[in-house]
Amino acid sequence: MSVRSAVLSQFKQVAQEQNKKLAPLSDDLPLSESGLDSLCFAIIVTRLEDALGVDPFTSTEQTEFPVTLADFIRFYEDAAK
């Protein structure tokens, strides 16, 4: 499974589990407008760390956090290299 597929899958799964209305997923979707809250993102990050073996929020020196869905996916893709 690609990083992109893993991220999108977790967004959908967590939104369903947490009873959140997920906005249509597109690369330019601002994360703050996704319909997910901070708990949802914490769950996604934990699950992606298990699935991909990397947590880019602690394993990189990058100081800028992702703003859009594309940024979030690229953040994980770069960390998984």
Given for the second form:
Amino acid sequence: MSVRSAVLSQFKQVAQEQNKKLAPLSDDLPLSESGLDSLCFAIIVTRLEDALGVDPFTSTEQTEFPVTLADFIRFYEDAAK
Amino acid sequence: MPQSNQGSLWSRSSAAGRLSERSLWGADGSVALGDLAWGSSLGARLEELAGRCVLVATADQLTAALALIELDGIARRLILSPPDLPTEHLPFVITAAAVDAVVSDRPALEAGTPGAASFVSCSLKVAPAAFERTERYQTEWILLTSGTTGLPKMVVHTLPSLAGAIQPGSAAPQQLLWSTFYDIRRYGGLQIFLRALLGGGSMVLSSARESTGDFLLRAAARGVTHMLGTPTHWRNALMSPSARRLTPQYVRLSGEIADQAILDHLRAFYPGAAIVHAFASTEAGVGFEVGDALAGFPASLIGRDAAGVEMKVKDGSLRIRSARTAARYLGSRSATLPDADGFVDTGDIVELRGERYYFVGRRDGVINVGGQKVHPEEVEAVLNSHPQVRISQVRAKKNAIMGALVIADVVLNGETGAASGRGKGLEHAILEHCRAALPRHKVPAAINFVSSLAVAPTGKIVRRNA
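Could you give the coordinates for the form predicted together with the partner chain, as opposed to the form predicted alone above?
Shown next: the complete complex, the earlier chain at its head.
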């Protein structure tokens, strides 16, 4: 599974579990307007760590946190390299 | 005739009657209580131990049991060494408790006991001895509990504080045969030992070298009627085919939160037994017991001074004032145990729902999810109520966004039980079950299916603060 598809599938999965209305997932979607709250993102981060073996949010190499969905995917792609 | 709560363990055990018909059974032998009327397990050296601070550090529970019966009222202080006390902690215990004599069935300890004035060996062999079993001291009983880090805490009791919840000798036509998964050198096990002795019964002692299944078979073969364990002990026992051989009249749980799932399982498994869960801790003593097989306890128990125990809830935690609480800690910098009003803080957080209080967890075990508190035990209670979950443990996982998230390790029911092949479908079903019962920050972010959970020598699930 590519990083992109892993991320997208977790967004959809967690939104559904948490009864959140997910905005259409386009690359330029600001995360703050995705419909997910911080608990949702926390869960996504935990699940992605399981799936991809990385948690870029706790890595010291990543300094800028993602703003858009494309940033978020790149954030994981860079960490998974 | 009402019996006094005064007197030594030996005199009170004798007063409970029928000594000649009563025994203590260990894994490697047994002793008839009546034999202690004319003999001793300590050779001819009982008199030497009068007025001393005696460390009872035996490998076998039965030899420890005999030493306790013989030495209460004779020794000034009895220090009960649990079987798993690390050797490197012995010097601390010996110094802090001013130990000047050691009783053991382990020859090796004789050489390895620094600074102790005398060593007395004890054995299962009761030999004729001349002595007077007259009470000379109100003996202090020192129980060791594991501190959160490093050295053990040493909790000071006396026989009256330990036995405060026990009704003396019953006139029951049938003799009660007690047993417990616990070691009697821990508070929970000691309660059962004292119940057997003071209540005119007998006891089957467990052994660390024996599997749960073998112990249950041995208990069943003797016809154990009254049995105590932690919820973890019982969950473990119910997985053993030998559990069917036991026909208890009385099943008791203490030491951990008894959730509704384990109470229901026990009631279904032993339909003829009274299912009782008790609140007790080494420091706070026996608080109360609940016999309605429902989790939690009636709110009416709070604020009432019933049977010498008064309870209140302050800052969310249960506080107990009674003559059964420990007096103090030995040899540590900790303040005296009871507060200025005489209440001991149990550190157990309770929550009022309707007419009942429920235990939600330990104050020191709280997981902080984005500022909201989660007690692992309340999540575990929900997980355990799922039909396919045998047992669960909830822990914190660090998270950069919320600080921490809730994660669950789950052992499944059934033969395969293990981590294999149950897949995402079941994980989703269990999480759905949690979402229906818990606020969203308390629902585990992920479930790991595992084949077993680590159990401490105390019979409780090992908890590590994340």
